[in-house]
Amino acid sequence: MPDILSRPFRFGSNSGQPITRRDGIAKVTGTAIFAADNMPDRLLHAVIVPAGIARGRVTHLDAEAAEAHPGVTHVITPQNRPPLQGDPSAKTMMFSFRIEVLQDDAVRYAGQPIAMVLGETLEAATEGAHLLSPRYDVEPARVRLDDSPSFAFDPAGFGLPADVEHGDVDAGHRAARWVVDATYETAAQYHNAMETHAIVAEWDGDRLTLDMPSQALAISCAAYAFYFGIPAGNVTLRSPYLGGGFGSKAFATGPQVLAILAARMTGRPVKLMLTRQQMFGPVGHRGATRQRLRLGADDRAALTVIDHEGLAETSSFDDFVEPAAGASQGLYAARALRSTHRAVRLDIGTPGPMRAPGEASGSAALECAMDEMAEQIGIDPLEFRLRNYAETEPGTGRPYSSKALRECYMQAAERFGWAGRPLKPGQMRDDNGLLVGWGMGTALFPCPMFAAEARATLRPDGTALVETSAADMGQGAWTALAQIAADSLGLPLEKLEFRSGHSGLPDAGVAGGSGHTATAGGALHAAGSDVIRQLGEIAAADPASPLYGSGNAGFVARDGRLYVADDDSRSEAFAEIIGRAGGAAITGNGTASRPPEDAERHAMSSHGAVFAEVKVDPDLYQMRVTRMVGAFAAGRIINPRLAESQLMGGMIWGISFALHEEARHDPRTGRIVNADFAGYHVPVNADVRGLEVITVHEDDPYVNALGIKGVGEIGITGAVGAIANAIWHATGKRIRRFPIRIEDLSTA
């Protein structure tokens, strides 16, 4: 099987084009089947009973009252829950967490499942859950960062080292003429995809079929197989459509395991769909942080040190910690860098990966600190960043695989009109007397790549089928991956059938880390290359073919024909080559992954710059982001329409992070008091006034064979700091807590 590097990827008639989403019509017309739309015969409906306290134990559940309900079939509690084969506290694979599956009567966080009720209808199961009327032995809840002592740990989230240091940090502090020492706080944020977590589980002997949204089909199959003591090949997971994921649908969760357990226990299919309120707890979130940043700069405005300390919440029973301080490691050319992480155990659900984990919260603090330093020195914030532009990766000295950040700064600043910005705050007002402020932030996100497999089949009629278990959670994977596959095979997109979203297909890896297009796309490119290689060998050996004897010259596939490289006069249609060879379809297989040595030789990241305008009412302190411009360099852009949509989505999330999103706990009970869309605020159309995205061309020969970096998460990084810096520029008030609220400004 050829390696993907053996046939460089070239733009054909499909890649680089702003093709509309192939799944769009199905979604807007309602014909797309999501997990919870599946209704197998004899279906039972499951409802989770969430804990109403954050710490203690359940002393009573009125199971008799629930079981007496005519529509209730089963009540599952710690007392009658069937055993699992795998230890729910084990962490056996990437993106695995310790889960709560009624293993005891302890309550570790509000919202934790403490029972499950099954009914013939959803209404019956819901009423049965209310009839359980739990009682508790309550202990004081610990839900704030100051409620427990911090502790050292290693590693942080994703296996990253908790503490990293490059250069002489103490010397960097001593050499500083200008100093910033500031503490920033970011609130807990919860995944709130439009589609909540759902699962339909059905057993057939020791074989399990799952309909559920999943960002990582193969990993999920292995996880559920582990818990139930069956081979991973016995688990079939169907996930053709996802209504958003943002990281929370990449790992197994307790409620899903309980639904599978209930299906095995009853011998009937079981459906569970979490309510909006139940999304706050058992399925991950972005943990709250407190970050101290100490920056030093010399008399030339060159950074002598970036010293970033992160404190983050984790649960009382697991160890995922938001790696926020790591955001300072790879951006600015400081002489010395240090990032440290500490954690606090609280009575909350375990945090987990949430769009731009670590980078979103860490860059929010870093970009504000950079502006505070520019203010002290008295220079423009963009000029300060340019003076500290890193030509090689800070700390390691590795060259970048590509870096067009200067171009991002210049194009976004020009489009925004940054040159007209006054240096001092409070100098601009609009015609209505509102304070106007302009701010900026640098965007950075790494370029991970996972392992993936794909299969391509060229049919006798010259059409093709390509298959990989890719996950489309709204980013447009069905479309972009099909474009890559079509160009690899040299076919128009309309002659390609694309299958994904099923665990029986070749493993496409994880749809996460902004690496799915590069990962699954690389495997599809390799599979297509394998088909074209085989087709070329057949034609070159066939005396009746115009391509006969040209094997050493190589071939190019285009528009359903095979051409001799550099000689368009010699070509033949795919169908003709296959027809003379007996008419059998040609199947190619491909894999993709990044060799470790490539990652060690180069620093690989997407870069960008975000500029924001805010307007603030000087009397009421109401804030509006009225304009944002973001320029991003993210390697080869397969589909500009989809890439711009993803980048806009990230920038909108930046607005949400900066001004809206915050889960708030009642410190007396530990319960989240705004666990719905009425109280947990996210931006709506009225909050997004003007948004513009620029994609900066970038050729990257090292990041992967496709030259793709990824755009799903970088839009958040930079945007949060840009908004906060704009608010300071409008008001002269520096708010170091996110989200920034009216009361923060009014009392500052």
Second form
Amino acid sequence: MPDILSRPFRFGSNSGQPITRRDGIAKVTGTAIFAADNMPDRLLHAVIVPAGIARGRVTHLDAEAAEAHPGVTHVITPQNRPPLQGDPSAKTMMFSFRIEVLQDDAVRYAGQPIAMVLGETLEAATEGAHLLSPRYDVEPARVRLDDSPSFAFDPAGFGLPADVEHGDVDAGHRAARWVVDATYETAAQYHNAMETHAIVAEWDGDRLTLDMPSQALAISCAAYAFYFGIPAGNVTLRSPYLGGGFGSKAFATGPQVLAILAARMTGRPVKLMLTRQQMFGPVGHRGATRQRLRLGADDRAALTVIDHEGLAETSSFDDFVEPAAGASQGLYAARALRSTHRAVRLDIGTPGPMRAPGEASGSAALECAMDEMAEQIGIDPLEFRLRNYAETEPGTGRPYSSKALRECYMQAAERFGWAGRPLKPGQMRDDNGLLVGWGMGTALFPCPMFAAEARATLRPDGTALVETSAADMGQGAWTALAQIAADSLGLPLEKLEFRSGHSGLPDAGVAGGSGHTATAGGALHAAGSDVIRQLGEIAAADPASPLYGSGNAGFVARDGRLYVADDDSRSEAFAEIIGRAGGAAITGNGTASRPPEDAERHAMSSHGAVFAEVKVDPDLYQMRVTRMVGAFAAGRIINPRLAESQLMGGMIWGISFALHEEARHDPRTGRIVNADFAGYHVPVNADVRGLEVITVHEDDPYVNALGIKGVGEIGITGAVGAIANAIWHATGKRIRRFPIRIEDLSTA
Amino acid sequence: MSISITLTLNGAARDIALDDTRVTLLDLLRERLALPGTKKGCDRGQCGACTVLVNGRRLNSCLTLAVTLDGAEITTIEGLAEGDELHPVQSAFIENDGFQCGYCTPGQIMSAVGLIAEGHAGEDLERIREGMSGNLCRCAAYHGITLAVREATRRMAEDKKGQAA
Ligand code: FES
Ligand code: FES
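Show the form predicted in complex with its partner chain, please, because up to now only the form predicted alone has appeared in this conversation.
Full assembly next; the chain just shown is listed first.
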């Protein structure tokens, strides 16, 4: 039997090309249909009423006033909300959160849904929601990390052990000639994808159709099926485009369940689109942290210990602890490593994974602490990192599957012009008298794989259909995955029809953990290879084919033709092979996941180095990032244009983390006082200039068949520390609370 | 009570009967006229996702009540391309990867068309950044957006010259 699968994957003319987005025309013409753009007949509009207090009970809702408003059709409250079949507090799988669906009159956080109003028009439903005028029994709100006792919590994040220790930590502390002991705080951040969570739900008997952005179509279907007591196969979920996700659209949320419930209750399709303000509460966020970093280094500047304690907020009723301290485990060659996580229960919505969960917050603290240590020792921060370069994974000693971090450091430093940077702060000024500072940080993100399935069908005319339920939330799945699929079949992209974003297709798994391209791409690759294998078998057994009898040599597919491996003189077009064999399409199936043995044998991560320049006004302390260079080694890059956009987007999230983003609670009411885009700052165009991304070549034979590591999240890590360190370098001030504020700099 | 207004919408005259004075231009387009290309990102003038051109000027459609627009000429993202031929701003956004998820993109593009017509940014990147800063992009495709606006500005100036010659 021709052995095609064991041959290295041949990249044809598609992978590696910086082609433009295949969904580009749809997106620039306004014809890309997002969930809330759907308008089925007889549609009802739903509006959520959010709690205006953070803890207590709803004592009164003026349902009569709302119902009397023209156009309002239904008011749903805990009193009349029809039952769900599945328990909203059940945790049926690793990715389940407890959801708030009007199960009682308790208020557990500000912004929790306390009622829902349906109307014939959006205007009527909105007005109705206002007319409910809730009254409350208020209890004092706990919203700050000090407002509740901390407790040991296991695991952190999704299943990470809370406490990890390698080597003799006490000995590491004792052996230290240099010591850093610093505490850093990171703010609560809200994903705030530009598209708020939206849904159009419609029932037909016990079959449910959802138009809803989802980062994990199969998991979403299973979750909604559970709540409504129907088989998962009865749920059709269409999610061709997500207007951003960043981790917040991978899970079933309370508001969306309520919309589905409303559709069942009324027998009409229901559309719900959260307002921007409602994005602050029921759909997850990055929990605030306080992290203590204790570093020790010996007189040769070798790290003797990294001791990282993380304290993170979670809700009063569910668990997600930002795994920040985990970021210290895989990076520097310290003799001893310890990460611990503690949690605090607050009256807030449950946190969840947000772009680089754990790594973003943890790396911010770690990279600042590293800079503080370099300052103490009196060596260049890059030199300090190189002295502590881990050739094998710290703690475990496992080899890396690949690690071109040294090249990242060198290429980014070179491009940035790092050489000659004064060690001491406050030495550089620009022509306008602004303080100039340079800082750097290391970027790291693991490369997990999930499980995915795909199907490829080679049609008699030599074109192909490939299918998997992948999610494109902006990372470019429509494009990069199609490139992989085309290469797996040896076809030019034009001959490929790629179907995705629909739950009826083979399960592409989760678009998360930066692992979607590797996982869904791996499944597509396997499906295409399966087709080519079958095609080869047919051709090798067909005396009329130029490939007859060549099975042992193996085959290569290229440009719609099958070639005998290493013999370009013998080939035949796909269509001809199929035609002679009776003209039936050939279907191949593929799956991808990482075998546990492979995951055990090697440490697998993407790496990078980020260098930043900031300018600070010496009188007003206004800060600006003026330049940033990031070099990243992330295995095989399928589409450099899209990968660079992802990495750059991540670096801008780094700017945002360092200087902009923070949800601020009013400690008296527990409400977030800046729950909109006027108060919750994210970078605007004028905040972003001088960004450069370098992708460093890396061949990784172990991560997966395609050698892909993922680029979606790593850009934030490293960048935050680089900016904070640059601010120190400009001003001589260490601000250990993110975001760094003008008032912190001016009073430090 | 129903109020009638007349709009020129993407070049075509439309008589619209409004039964509700609370309807914003954004919701009129999206929910009543089946033109969902214009997006809602905040509904209170803070993000620019809903930008359209009203009488040639860019405007946040979420902050504008539809009844106030009697007689106005409105261009939305759906009205920009000429058949299959993209507007130069649209093609520049594709070529410069000026978007990721594409949700802010209709607003960015309409804003860019407005900015170019205003004529005070030219090809100056700093001015383009300022002029485009009313349009948030959470995917942070700003680098590509800025380059796209510059490229489109240049191309449109050349086209104009070509036509004049
Ligand atoms: S939706 Fe109009 S400015 Fe945000
Ligand atoms: S492209 Fe996603 S918000 Fe701009």
